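In the form predicted on its own, a lone chain appears below as structure tokens.
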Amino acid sequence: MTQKTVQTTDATQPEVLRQHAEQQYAHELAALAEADSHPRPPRWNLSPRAVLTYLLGGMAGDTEITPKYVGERRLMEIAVATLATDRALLLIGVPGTAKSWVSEHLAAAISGDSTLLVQGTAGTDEQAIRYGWNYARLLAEGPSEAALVESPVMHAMREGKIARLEELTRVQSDVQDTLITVLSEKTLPVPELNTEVQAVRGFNLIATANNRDKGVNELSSALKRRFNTVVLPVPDSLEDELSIVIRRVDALGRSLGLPEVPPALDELRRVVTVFRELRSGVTEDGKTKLKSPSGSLSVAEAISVAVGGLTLAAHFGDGELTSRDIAASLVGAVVKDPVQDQQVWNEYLETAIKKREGWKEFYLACREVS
């Protein structure tokens, strides 16, 4: 008989494709906790000031804290302060504005656990937010604590931690309203057991919602009142957006084990420029109006394009990122609709890119793929 090897997801093992924030940045969180002399709300691992440093970057003793969010400081101050109150936090923005990223890092810094997550979809039911049952035990023993299956929200309430709910507007309206009692009364009734779970101090909820989903499942006014809303904008400048892309591409390249490719700042700058121009409908110099494609062209998609280009360069190129590597991934990100978007893309190449100084190689690579 052959012995079966059990694969684990220990954070120290290189086989883990993506570590949780509290694992990947454990050394930073530990350094912040050690250097943190400010008051902490109940069951917070760090003070609000230290959480802000973790998000925006800085120093903790001799340890450099890398920025997790590039943007307006005041927005992060409001987000952190909200979680220290009895109001839940709703992060809203277009795709790629780091809503999920900020949500994960907030939970990691405050609770040391970013895994208490409910992924909202059209099929999310009340059990995902409230609780479910182990039906084998339920049939054998009837309703009991042992047969109860806690949701991430219920677990966070018991432990005094931060729960996360992604894509709230994807969830059906009647299921959304399950949160009203949790957020207003800080309790979750379990009528089958004639009991309830009361939230322990330190509990709160971070929800995210997509601007482009507005109208899919609008939040009720009763539920909106339970949230403090923070709108995360797209990066103000090309340099800010480029900084985000470079940092995330570098981190993803390491986690994926890609062969090291020399930095190619010019190529990444072109990707970010293309995305910003098509997203805004005008060239960076403001001289040429453009049509926008149907896709969101978010920062997250720009990162994916760059990682795709790095992969091609590392495995099928000469080890240097070129316009040809970038173009292969870029066209697929822009052209979602093969008719409408293709026309928009072709027009953009001819009117904005063709005569741009220093972009000839990029133009020819994109034309070749298109």
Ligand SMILES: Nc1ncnc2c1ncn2[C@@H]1O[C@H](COP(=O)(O)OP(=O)(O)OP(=O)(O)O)[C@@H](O)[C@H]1O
The other form holds:
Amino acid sequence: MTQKTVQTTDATQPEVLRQHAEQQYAHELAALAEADSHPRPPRWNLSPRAVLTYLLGGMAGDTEITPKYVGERRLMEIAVATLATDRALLLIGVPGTAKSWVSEHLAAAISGDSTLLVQGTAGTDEQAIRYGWNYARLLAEGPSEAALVESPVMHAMREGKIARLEELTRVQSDVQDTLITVLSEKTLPVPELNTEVQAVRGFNLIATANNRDKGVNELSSALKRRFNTVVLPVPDSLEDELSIVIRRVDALGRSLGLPEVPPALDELRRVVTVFRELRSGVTEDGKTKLKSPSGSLSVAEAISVAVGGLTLAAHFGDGELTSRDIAASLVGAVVKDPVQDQQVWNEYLETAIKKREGWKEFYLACREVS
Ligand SMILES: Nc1ncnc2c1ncn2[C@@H]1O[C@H](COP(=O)(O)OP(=O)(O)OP(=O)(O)O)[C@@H](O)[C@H]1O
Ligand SMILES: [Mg+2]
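The form predicted on its own done, now the form predicted together with the named molecule:
The next block holds the full complex; its first chain is the one shown before.
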């Protein structure tokens, strides 16, 4: 008989396409833990203050901590403080406002483990949140500890860690309500074994939810009451949004192993400007009203457009990010509906971009691909 071995990848190797936050920022987390002299809640790897520094950036001894979240400090303080209480944290906001990103980094900083994750979908069932069974064992031995398959939530309860539940509002309401016992009684009964798993101190849950999506299931008020809600906003200013894009594009470019392309600030600024103008329905100078296309035009998409442009520049251009590279990926992000959005986009080009000083090359490049 041939033995099958399970192939595991060593995730600490740079070969991994995307490292978990706790792997990628291991050195920052270690430096923070060492320099941290403030009290830590039970089973937290860092004090709330150090978690905040990890999120917003700063210094830990001589190690520089890069900012992960750009935005209001108070929001992150509330998020971190919530996790130290018995209430769970719900991050809501429009797409691309860093809900998943913040949730991953919070779990990494607090528990050193951001992988206890349940992805909510319309098909998520109670088993995904509570526990399931290894059916071969269940049939052979009947219900037993060994036949039980823990969900990430159950695992987090046992170990006193942070569990994450993505896209909570996509999960059907009756399944969502499974969380009520977990969050209020802090226990998960296993009637088949006549036992329960009681959450250990340190356990908490971060859920994310999108409030502008098709097919969302509102949370019941019983469940809502168990959460502290933090609304993550779209970045206030062009400069904030630009700094997010620059930072993420740089990091993504490196992880994709793209040849070095000098950061073309002007081009990135243009992408962010176009996104902001179309999103808000008015030009930055406030003078011209615009129609908005159907897509969400989030920061996340601006980042993808920039990375797309950089990839074109790196592989097919002369190593410099130009308007042509940007235009090629930008149009695809804006025009999601070939009829309506195309019209909105053409109108935007003609009324807002054509006459704008210094944007001639960009205008022509967009015309070429539109
Ligand atoms: N304020 C911000 N600070 C730092 N990064 C941000 C910010 N806003 C957006 N981003 C970046 O946007 C990207 C997308 O974020 P993320 O996937 O977390 O969005 P989301 O809110 O979960 O969206 P969705 O609702 O589509 O799931 C991340 O790479 C993140 O770095
Ligand atoms: Mg998300």
